[in-house]
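Just the one chain here, laid out as structure tokens, in the form predicted on its own.
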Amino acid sequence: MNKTKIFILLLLSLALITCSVQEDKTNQHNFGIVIHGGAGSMEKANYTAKQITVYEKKLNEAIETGYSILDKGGSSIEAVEQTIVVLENSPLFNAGKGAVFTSNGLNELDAAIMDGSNLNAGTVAGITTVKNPIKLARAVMENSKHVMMIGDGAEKFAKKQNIEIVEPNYFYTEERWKILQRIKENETNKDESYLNKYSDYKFGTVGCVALDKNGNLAAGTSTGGMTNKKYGRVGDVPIIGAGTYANNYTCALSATGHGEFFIRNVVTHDISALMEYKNLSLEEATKEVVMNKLVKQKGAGGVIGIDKAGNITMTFNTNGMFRGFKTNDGNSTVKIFKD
């Protein structure tokens, strides 16, 4: 083989290389996380610098933890399962450690997650002795024939998928409880400013949407329900298609707010309707629910999401809503309030 024949091979294996890395970059997917720890009445003037970076740095593990999983090329599943257990393990947020107490004293926990790419789900409702919610709905979903488990079933179930159980009060902190007391006392003196003085406990909630590097969606939520709730009440966490919702053909969403809002008006899949019914994007299907919808009927709450693409919301219509995202591009952020 003479000299010219040799470089001409070596001409052809160079541009087979070039084309198969350019084909490479081409085919990686954009990935990334959002997160939310629940929205509310919550005024910039009532937290002090040291809360509000205690609260960022929470947010900042939680998404690192969710994002490290993906950048590694792990699911989304696992990555929203394992950035909701840091929330649920922080006593900041009302989820597991720190829930808010009902009217009879106890915490009472609700979760749910949501593969999008075969729609399957886990939910549980009324829970109080398994630490991490979250586990248990993702045990629901992978081990066994149905979507939803409460109660007592739900807390058999966790035992026997060795899910760790915990004493009722480990879920106690001082500042929940007070604030069940204080609220009960004006409830008695019928002072309805107080319960919008702390409309922000109402509705706390934490949750997760992931996109993977395989273009999969997933979405989590997990909460203690709202104060001082009273005869078994559930609110829209645990329901598909209310507090969370994740599709691979259009986004994962994951809600915070008062539930029985966001239950009527079944938000978080209306807003996966409105992208694939009416081609709208996830911000602008986002906005219409949460900015239009529920406004009008005095709904309060957020929603976070992220599509199919990899791009994401953060839309809430009250003051602040704990929040947070990262994704492969290099953007992130956490943030408190509405500025």
The other form holds:
Number of protein chains: 2
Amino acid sequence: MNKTKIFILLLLSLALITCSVQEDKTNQHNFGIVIHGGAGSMEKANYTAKQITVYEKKLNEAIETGYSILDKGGSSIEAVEQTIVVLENSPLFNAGKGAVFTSNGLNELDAAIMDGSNLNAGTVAGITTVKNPIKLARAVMENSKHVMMIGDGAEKFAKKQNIEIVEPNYFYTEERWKILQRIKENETNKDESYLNKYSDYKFGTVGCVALDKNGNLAAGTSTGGMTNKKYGRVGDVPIIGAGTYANNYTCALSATGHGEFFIRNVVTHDISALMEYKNLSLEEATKEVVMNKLVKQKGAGGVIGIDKAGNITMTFNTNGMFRGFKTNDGNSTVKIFKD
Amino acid sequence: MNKTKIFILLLLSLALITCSVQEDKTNQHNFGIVIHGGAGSMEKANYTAKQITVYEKKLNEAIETGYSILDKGGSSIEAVEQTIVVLENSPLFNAGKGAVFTSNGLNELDAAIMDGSNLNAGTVAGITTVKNPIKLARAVMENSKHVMMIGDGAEKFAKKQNIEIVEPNYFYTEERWKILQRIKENETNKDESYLNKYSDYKFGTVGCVALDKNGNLAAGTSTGGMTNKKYGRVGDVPIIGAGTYANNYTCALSATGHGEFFIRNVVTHDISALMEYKNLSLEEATKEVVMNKLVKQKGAGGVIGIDKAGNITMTFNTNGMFRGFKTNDGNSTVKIFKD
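Could I have the structure of this protein in the form predicted in complex with another copy of the chain, to go alongside the form predicted on its own above?
Complete assembly follows, chain above in first position.
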């Protein structure tokens, strides 16, 4: 072998090493998590410093739960589920333990989860005895051929899946009960929306979106619905493409707000479609839908999102949204009110 | 006034007349109606000539019902509702009277309607005693602040709205009952999908889309779900953006097929988004979603649609789809099998 051949071989080896290093780099995905605990017309003046601290602490706990899973190489689905469990187990938010009461004095819970890597999804609506609806949504996604289950049928499936069942009084919280009584007392037209009557109204859904180290996106949302709701009303949360959507090709999204507007506008799929078909960024697409389309229709609420590159959004057209995020570049925040 | 001036004035008058005639033309909207009675793997060899005639007669009756409303200047919403009532009242299709049986031997019905002029929508799921679910969906849209109602709550609302309630045995048909028994006998894994087991399986949803003389689009869909379904499963029909969608800006769409795939792919909103954001025609957008995206995922089914100009589509990736249309240009057809 002459010197020229050796030189060529050396060059080829160097090229191969460079290629494999570059491949490693593209395999190193950013990762991160974004959460919300509901949007609404909350004013800073109505909260004590202590209350704010309590909310911020719980939001931080939820974020750290999910981030820690992602940091250890866990899946975005696992991070989304476990983060939402923290929020569902807290009485602070309108989901799980803190669910608001229906007109009949019951708690009817809805939840959804979606895996952006394969578009698989699981959703449940109108359930009354499952401690963590997000766990049931994941079981529907992973252990059934179906996407959506409702009411008694969904509860039967929960039992079969050994998902924790609680007595209905588990969901009793004095604060939510008082809110129902206050709304009922003020009810003039029994079918009228009460949204404009209460200046401190909160859409208390919780949600989480995550991007894991493998580049997989996931989204989840869980809610106790609207106080004083009637007739088995279901909002946008368990509607794939409305309150919850994830697609590795674009982004993962979770919404909170006046659900009817989010269903009619197919809000989360519309954001994804604006990214896919019009090449808008996550921030541009979310602003177009939440701050333009929804505002024109007076549809109040917000959306959190994370895209395949790890960019995040927390966009809302209300006065506030319980929210926070943490990404692997060291950025993190927890906020409640407008900046 | 010299001859040149008179000539110019004459030219201007002629231009004005031409403009106003053109304006009149753009105000004269096309109108039309498209229906489906479900897609599936039906083979012509399995149907007698008499059976085919019975199906074609009922499909024609439904089309004429809706077309006649549109021809008299009625709204697309009214045409969609009344057309679907004809199909719901027939035992031939899996909706209303002809609904298939759940695993428990019950009939759980879902329906949705959407008004493309204002994005208002009404949907119901898991109802068991309402004769015409499409009427209840319209009542939810027009007489409540909500979009979606499920189960007992939805039935209570139906009673309040004086919508016709029937005894559960109204939905008993011997043919559907036999199909349930046959599937149950052949059930090996109780949770396994039976879709691939029966070569003559039909997704027997019914649907209708219409464009009226005022240029307003509407879509509606109604179904008895899947034979032997369990756990309160809900398919794509009552999910706005999945089985049903209408938007005056683009088109009106109704789907039939393996609902889970239609939910995960937010099929009808995706078609609308491809038209709005990528300027695809109705036919191009529907083909991209039904014949490309869904086929890649083995998601069986079809979609009917009409756009704001009156163009129509009846696209399916199965062997057949009960379908038909009639437009004001004199075109009409009723078909069952592939061309």
